[in-house]
Amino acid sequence: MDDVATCAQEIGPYLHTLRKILSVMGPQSSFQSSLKTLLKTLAEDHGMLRPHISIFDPETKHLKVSLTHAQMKNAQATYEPGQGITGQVFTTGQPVVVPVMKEHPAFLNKAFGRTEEELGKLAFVCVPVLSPNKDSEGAQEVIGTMSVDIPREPVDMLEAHCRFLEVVAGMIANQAAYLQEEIARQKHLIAQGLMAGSSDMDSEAPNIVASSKPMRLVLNQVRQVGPSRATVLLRGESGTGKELFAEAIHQASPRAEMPLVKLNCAALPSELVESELFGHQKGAFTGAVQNKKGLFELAHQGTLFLDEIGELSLSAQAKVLRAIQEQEIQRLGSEQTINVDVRVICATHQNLEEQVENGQFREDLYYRINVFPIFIPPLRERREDILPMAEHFLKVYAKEYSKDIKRVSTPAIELLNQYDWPGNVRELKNCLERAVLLCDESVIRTYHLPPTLQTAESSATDTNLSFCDAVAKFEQELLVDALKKAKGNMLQAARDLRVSYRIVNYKVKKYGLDAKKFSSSGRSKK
């Protein structure tokens, strides 16, 4: 029994960090911040010292560090497929465990220059990282190395530490793989000068919060066309964040620190649109008094965002394409031609391709901005984004109106759920703000939600409850998120309600609430 209890001991703190790994390595994470938080689980987790990646380039033939959870002396270092302890483990395909990093002939100090120091008082383990294939003959390629320091420990600890790492290695396979198809197709946009040279492999843009997996592919199609100068055409219903999409492409292109100059066609009459974008002369028509530069102009190098370009009339779509086409306009009552470089975005809730049909819209037009399309979907199809960008705007609200609130509670977050957002995005955050604004506590209730939201059971105003019925419900509410904050811990929750632990303990068991559930996510945040 000692014997189990020991071995229990020993793996558990292995077991509590794959059981982290696994959380975060679902089909809502990307494959970059996956890794990159899977290495900094290992440093706080295990006192790993400088876990990294490094991955292997058919094209060079090199093994490059790729991800890494510490700073590096060269963040180029490459390696040879033999050369050094990383170059042996990919080339043999076993893993290695030095001792002592200076006593080893073969290691080699490239990326995060040691000191001699540290050299003599830590430990090296690195296990290969195989493709998530097989091949003709069963066997698996060696697509990449991870590794990492360890204070120096007995060998057999190491060894412990190494069986580990080769569990880690294998449960990261499809990311890996991911992760060298990223480095292959960045050096390809580099090559063909459609992306500045960068090590930052993870520039989402800052502004958008996604969790859900359609979401993430959204992000991902806009970090392949971002660098690039081909005109995008952002699709979804409104209120899903199309001006948004639009500024993170513009963010991620080359014309970053040029102008990005938007335009709603839907919000100036026909007559007005075509003067706004191309310019006018002065007296090209009564009230044009003096001279004025029009839309593509003032986007000159930059990029230029057309929302709702569905509204266009047809005399301004075949003004649109031929300064898509031909990188020229003229403004109104002027013959000359002037020269612009803009990309252009645009973007639409209507369905195009009926306008074409019924000829509403050019069809030259259409195929001409529908290069690379994307969709926003609705909120509705991505439940899970509902959560994280709720306590966005919390946080954006509660800062901007000074009020000290810390979270949304579950009945709310039910109900948050629960609703269809047929506004979208733009509904969430107006819903978030009037919460802020009528909460006078610290925590967001069902209460606080417009009345579209609440139900009469949600809201414990339903006339078939009695009054000891409501009064139960919110109670039992109260103490779910006393819970919450005190991280299951039931005599913290006492205090916070200020009550004696004896009702807490009596209220748990009445409500049939396990204490331990909130205490689990607690502990993985330390």
Ligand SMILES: Nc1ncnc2c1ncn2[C@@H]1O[C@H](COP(=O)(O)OP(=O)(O)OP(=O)(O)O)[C@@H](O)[C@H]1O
Contents of the next structure:
Amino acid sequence: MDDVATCAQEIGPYLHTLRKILSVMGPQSSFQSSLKTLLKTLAEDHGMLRPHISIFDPETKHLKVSLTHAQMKNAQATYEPGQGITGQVFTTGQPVVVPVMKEHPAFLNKAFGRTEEELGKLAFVCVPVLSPNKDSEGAQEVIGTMSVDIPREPVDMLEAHCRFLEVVAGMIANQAAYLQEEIARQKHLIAQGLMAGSSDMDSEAPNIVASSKPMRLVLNQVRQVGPSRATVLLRGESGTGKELFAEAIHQASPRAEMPLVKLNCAALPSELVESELFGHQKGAFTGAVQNKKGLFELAHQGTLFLDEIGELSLSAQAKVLRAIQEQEIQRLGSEQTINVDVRVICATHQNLEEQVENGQFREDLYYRINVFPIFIPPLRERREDILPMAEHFLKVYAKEYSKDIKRVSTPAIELLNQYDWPGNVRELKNCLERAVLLCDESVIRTYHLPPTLQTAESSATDTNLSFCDAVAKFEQELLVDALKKAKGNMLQAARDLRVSYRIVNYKVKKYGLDAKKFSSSGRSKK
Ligand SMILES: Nc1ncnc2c1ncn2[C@@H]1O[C@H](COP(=O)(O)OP(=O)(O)OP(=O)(O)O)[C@@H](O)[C@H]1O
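Please could you give me the other form, the form predicted in complex with the ligand, since above is the form predicted alone?
Below is the whole assembly, all chains and molecules, this chain first.
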């Protein structure tokens, strides 16, 4: 009887957790939120640290941490099959218990950056995650691993945790398979430029600075409308943050884990926009060599962001109206109706009311998308945001370019505050990126700001440069601008500056610039 009681005492907490996990795995919850709850439960109920699931990407043939209930140091870390404990468990399909991380030669500590002290105090348990093999009935394949850190314990206790984790991993086979598919789907959308962000399933909500009263109001509106299904119309000048707020609305909605698909209606010729939005059947028109899904289908259960909606042709407008109202679409060249569950967010900098008056924009579509309009004021009308934003972008870029820049000098702040910012937040962001690149001190000064912001006195009062130093600064500015424009291509920069490659190469070295860094900054759209 004593043995039974001891046994019940030992397995009681495990059973309790298993019951909890089963209760969140019902059809009512999405696979991702079930998995997240599961990891949280492991941490909270069993003191397991950094519980995480790594999934194998068949395309890159690497494993990557795809969900975790912990802060990662290196979210991009990957493991080849066989590499480290994670790679070994994946390859062999057998669990591994590491009693002390520090003492195991195969323990790589790639993703979480544990300290030396932790490595000496923690054990690691990693079990395979299996899923039914699609190609062979009854068989299973390893699609990833589930791992936890555990404060050091006797080996038989660690073994018991390991058995328990194997049971848990067995329960999540289907969810893990969905996770693998979703990662592939998101990668595909990102590669096509149809979805924002990284394929990290754990990525944070967009980083928004909103100090001024009008922007706090905008944030409130985002919070109010986010969870609903309402169509939102974001209005504001170019660069005010419409796309960023569209992302925030999507993040605040129950659709957050499904795709946010974007289309800039002005970026494609009107005849292509319809095929992009609704897809086409093979042979629908010359060049339609195979069936293609449209963005409405790709955004199913997620959100579709239509930027520059005022640029849609009248024929596309009619189809978008139908898709929003009836929740169904037809691919070009097909009679078949496809049901789509898509929330639409639109944006424009144009005067849609005027376009309705002129017959360029359908009135019924205007009313349909104008259910919840949000106006984002230009930056010059909310100057309280300038300094907090400048500080925010300074931090972002100082980190990106590994520079130890602490602050913006008072005269430089004055210049930022005086300027009218016709390009709005985008211009301010670019301005800070440039300043960080140019700055080799701990403070951003007026001469690090672009000439458009400078006034004669401002640049003179702040610097006491000799003629030679001033010329050198100016030369460096020109060089940085040219390299940014040429995305780090020194040959192109030389052509633009109309000097030889040899000179550019020499100056780049002289000023200690790294041309490669400009290629990464040039990759982002804005
Ligand atoms: N409040 C904010 N906080 C932090 N970053 C912001 C903010 N507003 C805008 N940004 C940044 O400024 C840049 C421009 O914003 P965004 O692309 O959202 O503008 P937009 O209004 O959609 O422009 P366009 O109409 O030209 O497409 C982006 O890099 C965005 O992240």
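Positions refer to the first chain, counted from 1. Rigid core (definition): largest C-alpha set, two forms, superposition within 1.5 Å. A quick note: this is a predicted structure, and the numbers were derived from the prediction, not measured.
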Checklist entry - Can we say the CA of Ile143 moves by at least 2 Å between these two forms when the core is superposed? => result yes
Checklist entry - Aligning on the rigid core, do we see the C-alpha of Asn430 shift 2 angstroms or more between these two forms? => result no
Item to check | Rigid core fit then Arg362 CA moved by 2 Å or more between these two forms | outcome: no
